[in-house]
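Okay, so here's just one chain, in structure tokens, the form predicted alone.
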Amino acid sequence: MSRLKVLLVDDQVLFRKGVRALLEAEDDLEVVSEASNGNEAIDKVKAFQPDVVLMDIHMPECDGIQATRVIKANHPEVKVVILTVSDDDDDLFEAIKTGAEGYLLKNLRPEELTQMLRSVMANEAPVSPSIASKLLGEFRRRPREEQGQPGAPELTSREREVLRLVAEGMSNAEIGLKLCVVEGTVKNHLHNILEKLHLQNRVQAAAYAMRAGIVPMPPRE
């Protein structure tokens, strides 16, 4: 069984060691290296070629946002998941714009972290529940005229349906069952959607769907 290779990036040594022990207790996860700032992360991605980078945001020398931007530009196949104490809106939206595949807060349970790491390799989008609420809240606050995407490439009806289901949080397998197609077909549709919209991952695709009104906003509590 192949193991998921993880690079840990955090300036707190004690936290890194704790997460490392947690991940290495799992048979299918392997921590290939650690880094204490963004510059080290960039170098170690090149040296160790991890599948996933668990990236803190606020670090000395080079922060996680800058490092994510460089890593995604040079190694687009590497998944970056932000793991931070920061629920600041600016940090969240900058991370998404730089191409991060997920955004998790450090207060999540250990089993949630390992599950979400596995999910990102299945092209899911691990996001802490409170962060998902922030995303929805941001799009609610935007004036309606700003939510449209004038001049956006035309999606087919099936692509719009797939995009809507992605924005509703469904996995590729769940979408396949819903639409009565094989999972590979869903992946092809999602690839075409990302290409047409010039997006990097399904987090950005879900955000686009909400901005464009493809998926309705849930009612306020």
Second form
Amino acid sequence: MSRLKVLLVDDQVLFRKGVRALLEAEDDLEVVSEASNGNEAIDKVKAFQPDVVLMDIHMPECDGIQATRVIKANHPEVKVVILTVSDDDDDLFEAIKTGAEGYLLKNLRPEELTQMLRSVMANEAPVSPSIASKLLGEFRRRPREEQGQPGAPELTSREREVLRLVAEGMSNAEIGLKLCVVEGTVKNHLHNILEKLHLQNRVQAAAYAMRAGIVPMPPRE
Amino acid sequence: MRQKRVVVLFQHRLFGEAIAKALGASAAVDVAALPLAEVSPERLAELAPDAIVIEDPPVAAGTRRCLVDAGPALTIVVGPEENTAAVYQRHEIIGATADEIVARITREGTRDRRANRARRDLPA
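Given the form predicted alone, state the structure of the form predicted in complex with the partner chain.
Next comes the full complex, and the chain you just saw is listed first.
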């Protein structure tokens, strides 16, 4: 079984070493290298070709947002998952815009981190629950006129259904079960949805679904 | 030489567990991690740590009281964005690496549990 190659990017060396030890306790994960800022991360992605980059945001010289932008432009196949203490809205939305596949806060359990790293390779979008709530809140605040953009590409009814379930937070396997199709079919639908909408990942797809009114906004608290 | 007991108090679980894992690689220390939200004078007294490593930013008043009640435990404050650590009430700054923190902890005298117990029993 090939192991999932992870690059750790964080300027706090004690945390980095600890996370490395936590991940290396798992048989299917391999930390191929570490970086302490965005510039090093860009170099090390090229040198080590990891499957996933675990990226901090606030770092000296080059921050995680800038580094993610460069990495996604040059190595779109590499998944980037933000791992930070910052639940700042600007950081969150900038990270999503740069193409990060996930956004995790450092308050998760070690076993949740390893699980979410595995899930990102199945094209799922690891997002901390409080972050998901912020995403919903942001799109709830957007003006109604932004919904249902004119000229938006046509999705088939099946694609709209898949998109709705993605926005509800379901994994491909769960969507497959719900729609009585195999997971591969769900992946194909999702691939087509991302192509048509010019999006990079399912977080962006979920955001689109809310903006376009494909899923109802959650009730205000 | 017996292992020093260390408790890592954290606000962010992964941060705390990672620090505990990094420190625990040393045979000189026995490390437990505890969320700040669950800390109490009784829980700390039960754990009787020689040292406490606590996540910055500065702790709430209730936690400060717990730290005072914990007696002479060496307290080291580590922030998620800094590569330095502050030794609480000692005016010392050390590198926030596992080696430096463990070295600082082992340099400190071993906690006298009976003395702490006697101190806690004193009237306020």
